[in-house]
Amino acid sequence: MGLKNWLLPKERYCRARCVRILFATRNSHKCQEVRSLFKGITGLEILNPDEVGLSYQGCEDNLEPFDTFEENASSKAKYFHQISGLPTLADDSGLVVDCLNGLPGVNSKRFSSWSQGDPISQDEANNEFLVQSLECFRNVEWTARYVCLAVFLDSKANMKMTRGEVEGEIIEIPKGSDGFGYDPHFLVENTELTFAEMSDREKNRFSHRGKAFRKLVEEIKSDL
């Protein structure tokens, strides 16, 4: 007798009703954050590209050529929806620093000239370059914000988009060992903590990604 026949009727029903959604990212930290935000919806699986059998393709590096978070998030969602046939989540997010005229912005992931052969990670290189870029602005506050645009493309290619932001400031000396990206240098407004010092639950409460995806969950959960 197959596994399906061993399941209780309710279990068979839940498995049959399970909705599979692809999250268009290969960043395990992002995937973990977003899964936690959707776990209140039963019968839903958030899967990354590897989990649905989509191996990395070089063209993925060219999915974010635009000047806005909105266009880049839409570009990723459309690409992964097209090749997978699955309802697809995507986001584009970044750090916006006021005295740097909005940099690194949409180029947050590629802010430094880091390459695969460098002895440090891409995150470390970006953080070092950020602090170096701010050294000539000692006379002003290093105010900044994280921005996230979250997108959901359903099975009929209908798109919904939400935005989340969190204010803060950049600090020169990193604090905390969790998180990723610029988190150790981003001091969250009205707290004394960087994102790298927060638990997953705390970060989801304050973060730009948490805000954007909570809004998106509210918009799409009735459809799921």
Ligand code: IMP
Second form
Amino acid sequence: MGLKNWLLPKERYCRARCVRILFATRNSHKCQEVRSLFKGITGLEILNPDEVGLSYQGCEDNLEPFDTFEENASSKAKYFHQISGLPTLADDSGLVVDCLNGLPGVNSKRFSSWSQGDPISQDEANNEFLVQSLECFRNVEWTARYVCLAVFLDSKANMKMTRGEVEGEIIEIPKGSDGFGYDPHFLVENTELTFAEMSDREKNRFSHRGKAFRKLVEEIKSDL
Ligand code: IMP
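Could I have the structure of this protein in the form predicted in complex with the named molecule, to go alongside the form predicted alone above?
To see the whole picture, the full complex is given below, headed by that same chain.
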């Protein structure tokens, strides 16, 4: 008996009808957040690069050399679209701190001088460096925002791009253990919580990524 006949009716239907979309990220947290944003749309499968057989390549580290989130997001989407041949989602995101003149911005991932083999994780090193950088700004509020540029390239490489932002404030003492990156230090405006104290669902309600991808879903859902 072929594999097809072992599948439950719903799975058989999905195999036949599912549109496979690649999400161009190696960040499992981002992937989890974005998958839950697409949950309501049936017939879509959001896959990460490993799931479509694309193992990590060193050249991926050079996909974000630009000064804007827009250019970096479209660079990632184009690269993964080209090598996979699949409709592709990507995002470029980061933390923008007012009194640091917008830093770390597009360099959020590599803000500290962390390197592979260091005893702490890259996120921990970035958070330590962020708080150190803010120490000489005790006379002002540490207002900040997260920014996300979300991109979709369809099978013919037509591009749609949307932006989401969330305002907040950096706190010195981290709170919470969920999320990733700067989340334990980012107090979300009009809440008493950091993103690290929220479930994925709650974070998506407020977050830059939630806002950008909800807009993107609205723009592309009729084409899917
Ligand atoms: P990207 O993978 O080049 O978009 O880099 C994103 C970097 O920005 C991450 O590695 C984090 O340092 C930071 N960042 C972006 N979005 C978030 C978020 O939702 N939570 C925490 N940090 C984030």
